Each structure stands twice: as C-alpha cells, then as structure tokens.
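Let's start with one chain on its own, the form predicted alone, as structure tokens.
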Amino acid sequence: MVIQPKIVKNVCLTAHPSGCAAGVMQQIRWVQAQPKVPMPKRVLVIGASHGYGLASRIAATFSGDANTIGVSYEREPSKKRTATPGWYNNRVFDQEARKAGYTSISIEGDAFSRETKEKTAAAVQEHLGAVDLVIYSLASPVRVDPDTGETYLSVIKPLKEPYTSLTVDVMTDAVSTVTIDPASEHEARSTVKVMGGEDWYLWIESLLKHGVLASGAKTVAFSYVGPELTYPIYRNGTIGMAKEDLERKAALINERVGSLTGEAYVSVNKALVTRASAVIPVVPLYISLLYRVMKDKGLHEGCIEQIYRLYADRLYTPGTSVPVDSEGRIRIDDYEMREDVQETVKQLWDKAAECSLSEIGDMEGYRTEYLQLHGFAQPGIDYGRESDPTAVDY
C-alpha cells in the first residue's frame, strides 16, 4: 500500500515504516558523535517508543553503553493498516542495539497493568539481573486501575473558570480563538489518576518486590512547567494537578528507595513537538513561536539533545551531586525559560492574531517535526511507492 499521513484534529493516524526507521537512525548517529557518558549499564525505560522515552533509550545505549528494556503500548500493523510509530521504532532500535552488541528487550503491553509489571520484572531478572536507572516517560490518555478495574480518562482543561486563548491548526497555520470550559472534579481526579505519579510509584514498588532495583539506582520521571503564557491550560490546569502529584510521588519514592541509597527525581524538560503535546490547545502555537526564537538564538534542542544533556550534565557528571532547583527538580528547560527567550516569545504571541505565522513563527518546522514523529517528511524517502506496513525496511 502507499502510506500517506492521515491527520484528524492534530492527530496523525498513520505511520510510515521506513520513515520511522530513518528517525531512529538519525538519533542514533547524533548520539554516536557525542562524547561517551559514564552512566549505569542497566536501564529500564517505561514509555520507551517515541519522544523523550525513545531518546532516553537511544542515549543510554549509544552514549552510555547501556543494556536496556523498554516498555510501551503499541498497535500492531496489518496488511491494510499501519502500526503505531512506536511499533516500528522499537524494532529498529532493538535491531541496531543488538547489532552493536547490547542487550535490548522491548515489551509491548499496558504499562498500567500488573501483568506488564510482572513480565517486565521477570525480563529484568533474566536479562539484566537488576536495573540501575528507571526512566518513567509514560504519556497516555486512559488508564485502567489495576486494583478496581475502573477506567480513567485524562482531560486537558483549566480549573474553576473557562479559559480563552489563541490556538493554531498545525496543518493549515490558521490561528483562531478557543474557549475551554473548566474541568469537573471528576475529570480533574481522573487526569491525576492517569497522568500523575501513582503508576510510577507502583512500578518502583514492583521492582522492589521482585528484588530487581539495584543499590544506588536512580529513577526519573518527566514533567513540564512552561511559561505563565500557558499556565491556565497547563500548569494551573488538570495537567498541572497531575504533575504536582508526580512531584509528590517523587518524595515518596525517595523514601522507599532510601534503604538502597537510591534517588528519585522529576526532570522538567523543554516544550517539544510530541504526539501528546500536539493535542493540547494553545501549546502548538506557543511551540511554533518558541522554536523560531530558540533557533534564531542557537539554543534549540530536540528530544535526543535534551536527554543527552540530562545524562551528561545532570545525572552522571563525575564528582558532583545532581543539580536541582528549590523544589528538588532537575531543570533541562533552562534554555527555554531564559528571560530573553520568554520575553521575545511573549512579544510574538501578542502579534500572532494579526501577523502571518510564516513571518513570526516556525510552523513549518513544527509541522515537519510532527510528521517525522510518524515517519513522514523524512528526506530521501519515496512516499509515493508501495510499502509493506508489516515490515520495517531500511
């Protein structure tokens, strides 16, 4: 079949096998060109198949010489339907890592379930013995509680009052005004259940129970703060409630792993084009303006650059403790949050309703990066030719 992007409401429903492979290979090659990082050799990544999770796995292996296990929830392909991008990414990464002599195991299943946790602990025991680093990078809109069987859905809404702001259609550049009604108490609680820290805590409990969390192990979960511009829909909204819960759980996990001299951190990362961020109202417009400013200033980083810097300059800098902010969080959003960057973004935001985004923003860069997450817009690939969606050909 000829595979083309199919996008509905900023969500891409298809993925190109060869294009996904090209994206993984680009990140591997970039990492291989960087200095090695003196980090642990046994790494578990939960939510490992795209975005920050995939970058965490690639950087751990190809800059830190780590053996890895990755967990993600994927849809398999058929002869008439493509898989999720992560299905292709996992297979390319596993193949390249094994070719280079590393252990690489991908477990595809519901990370929220007890079954997947048990399966993962058994794989750690069999293939790695224990893990020294656990990355929690799960991004899901739905969670089934393993104890009650209740299904929780996350929502992206403000709290208490409606929020009106600018947003953009990422495929047409059309800027419009959107009003989002506040979340109900039930919606807010559900979002915390899905996107908060409870499942991260349960993962650590499971690893401890099975005796596969090594002495001195670190665990890191990813978060975002952003500027005041996005606070109503993000930090002060339902997602913000979930991220605050994530930070509270970090403190509890620190207590649990204390006997192993382990450490738990929340890493606040830069705003980037991800499959999750594309559906958050307001955020794509902000990212477009941010990209323009950071590229002009030579400060732009993608997922792989961010994670490499997390490993090299934060978690595993020899002879130094992990640098954190006043709330105990690692900050690799420091370039994004520079005063000069945010002041320029704010000035452009005030012009966004009247000016063309091609003049003041980087929607072309945003759109290209979003398509590349799904294997499209990769140079050198003939997207008009027939492709087998069940095979990764690269």
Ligand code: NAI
Second form
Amino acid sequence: MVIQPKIVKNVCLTAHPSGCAAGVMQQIRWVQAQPKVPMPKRVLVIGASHGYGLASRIAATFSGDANTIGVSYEREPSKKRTATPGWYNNRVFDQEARKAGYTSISIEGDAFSRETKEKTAAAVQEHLGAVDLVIYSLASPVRVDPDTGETYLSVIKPLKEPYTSLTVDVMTDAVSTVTIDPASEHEARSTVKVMGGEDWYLWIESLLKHGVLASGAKTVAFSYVGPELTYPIYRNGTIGMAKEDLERKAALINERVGSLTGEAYVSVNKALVTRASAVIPVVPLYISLLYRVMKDKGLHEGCIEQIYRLYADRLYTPGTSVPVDSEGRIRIDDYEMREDVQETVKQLWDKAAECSLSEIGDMEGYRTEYLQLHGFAQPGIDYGRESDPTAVDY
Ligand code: NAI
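Form predicted alone done; form predicted together with the named molecule now:
Next comes the full complex, and the chain you just saw is listed first.
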C-alpha cells in the first residue's frame, strides 16, 4: 500500500516503516558521535518504543554499552493497516542493537498488567540477571487496575475552573481560542490512577519480589513543570496532579529500595514534540514558540539530546552525586526554563493571536518533527511508492 500521514485532531493514525527506521537510525548515529557515558550495563525501559523512552533505550545502548529490555504497547500491522510507529521502532532497535553485539529484548504488552510485569521480570532474569537502571516513561490515556479490573481514563483538563486560551491546529497553523471545562473529581482521580506513580511503584515492587533489581540500582520517571503560561492546563491541571503523585511516589520508592542502596528520581524534562504532548491543548502552540526561541539561541534539544544529558551530566557523572532541586528532582528542563528563554516566549505568546505563527513560531519545525515521529517527512524516502506495512525494510 501507499502509506501517507492520516491526521485527525493532532493524532496521526498511520506510520511509515522505512521512515520510522530512519528516525531510529538518526538517533543512534547522533549518540554514537558523543563521548561514551560510564553507566551500568543492564537497563529496563518501560514505555520504550517512542519519545523519551525510546531515546532512553538508544542512549543506554549506544552511548552506555548497555543491554536492554524495553516494554511498550503497540498495535500490530496488517496488510491493509500500518502498525503504531513504536512497533517499527522496536524492530529496528532490536535489530541494530543485536547487530552491534548487545542484548535487546522488546516486550509488547500492557505495562499496567500483572502479566506483563511477570513476563518482564522473567526476561530480566533470563537475559540480564538483574537490572541496574529502570526508566519509567509511560504516557497512556487509559489504565486497567490490575487488582479490581476497573478501567481508568486520563483527561487533560484544568481543575475547578474553565480555562480559555489559544491553541493551534498542528497541520494548518490555524490559531484559535479554546475553552476547556474543568475536570470532575472522578476525572481528576482517574488521571492520577493512570499517569501518577502507582504503577511505577508496582513495577519496582515486582522487580524486588523477583529479586531482579540489582544492588545500587537507580530508577527514574519523567515529569514536566513548564512556565506559568501552561500552568492552568498542565501543572495546575489533572496531569499536574498526576505528576505530583509521581513525585511523591519517588520518595516512597526511595524508602523501598533503600535496603539495596537504590535510588529513585523524578527527572523534569523539556517540553518536546511527542505523540503524547501533541494532544494536550495549548501545548503545541507553546512548543512551537519555544522551539523558535531555543533554536535562535542555539539551545534546542530533542529527546535524544535531553536523555544523553540526563545520563552524562546528571545520573552518571563520575565522582559526583546526582544534582537535584530543592524538591529532590533532577532538572534537565534547565535550558527551557532559563529566564531569557521564557521572557521571549512570553512576548511571542502575547502576539500569537494577531501575528502569523509562521512568522513568530516554529510551526514548520513542529510539524516536521511530528510527522517524523510517525516515519513521514524523512528526506530520501519516496512516500509515493508501495510499501509493505508488515515489514520494516531499511
Ligand atoms: P510517547 O507517547 O512518545 O511514548 C509513550 C510510551 O509509552 C510508548 O512507548 C508507548 O508504547 C508506551 N505505552 C503507553 N501505554 C502503554 C501501556 N499500557 N503499556 C506499555 N507501554 C505503554 O510519550 P512521551 O512524551 O515520551 O512521554 C513519556 C513520559 O515523559 C511521560 O510520563 C510524560 O509525561 C513525560 N514527559 C513528556 C514531555 C513531553 O513534552 N513530551 C515533557 C516532560 C515529561
């Protein structure tokens, strides 16, 4: 079939196998050009097929020489329908890592389920013995509670009051005003159930129970803070509530892994174009302005640059302990949050309603990155030719 992007409400429903392969290869090549990071060699990434999780896996292997197990939730392809991009990414990563002599096991299943946790612990035991680093990088709209079978949905809404702001259609650049009603108490609690720290805690419990968390192991989950501009929809909204829960769970996990001298951290990362962030109202507009400012200042980073810096300059800098903020969190959003960056973003934001976004923002950059996440807009690929969606050929 001829595979083209099919985008509805900032969600891309198709993925191109060769283009996804090109995206994985670009990240591998970037990492290979950096100095090696002296990090441990057995890494588990939960949410490994895309965005920050995929970058965590690529950097661990190709800059840290680590063997990895990656867990993700993917839709398989058929002759008539493409897979999710992560399905292609997993296959390319496994192939490239194994070719380079590393162990690479991809487990596709629901990370929230007991079954996937058991299967993963067994795979760790069999292939790695134990793990020294566990990255928790899930972004999901839904979770089935493993104990009760109840389904929880996460929503991205403000709390208490409606929120009106500008937003942008990623494909057309059309800026419009959007009003989002506040979440009900049930919606807010459900979002915490899905995107909070409970499942991270259960993962660590499961690894401990099976004796596959190595002594001195570190575990890291990702959070976001961002500027006041996005507080009503992010930090002070349902998703922020979930992130606060995640940050509290880091303290609990720290106590739990203390006997192994293990450490749990939340890393606050930069806002980036990913499949998850594209569906948050307001955020794509903010990101397009942020990209423009950070590119102009030579500070722009994608997932792979962020994660490389997390490993090299925060988690595994020889002779130093992990630097954290006053709330115990690692900050790799430091460039995004620089005063001069935020000041300029704010000035542009104030102009966004009247000015064309192509003049003041980096919508082109946003769009290209978004398409590339799904294997489109990659140079050198003929998107008009027939491709087999069930195979990754590159
Ligand atoms: P993403 O959408 O690119 O990747 C999410 C990953 O989770 C994929 O590998 C997907 O397969 C996996 N996943 C989803 N549901 C699953 C399930 N039930 N079982 C197994 N795997 C499942 O997401 P992104 O943006 O990389 O987000 C990862 C984390 O980073 C999230 O916690 C997010 O809040 C955080 N973060 C994201 C930022 C951004 O701007 N994108 C900024 C700061 C933090």
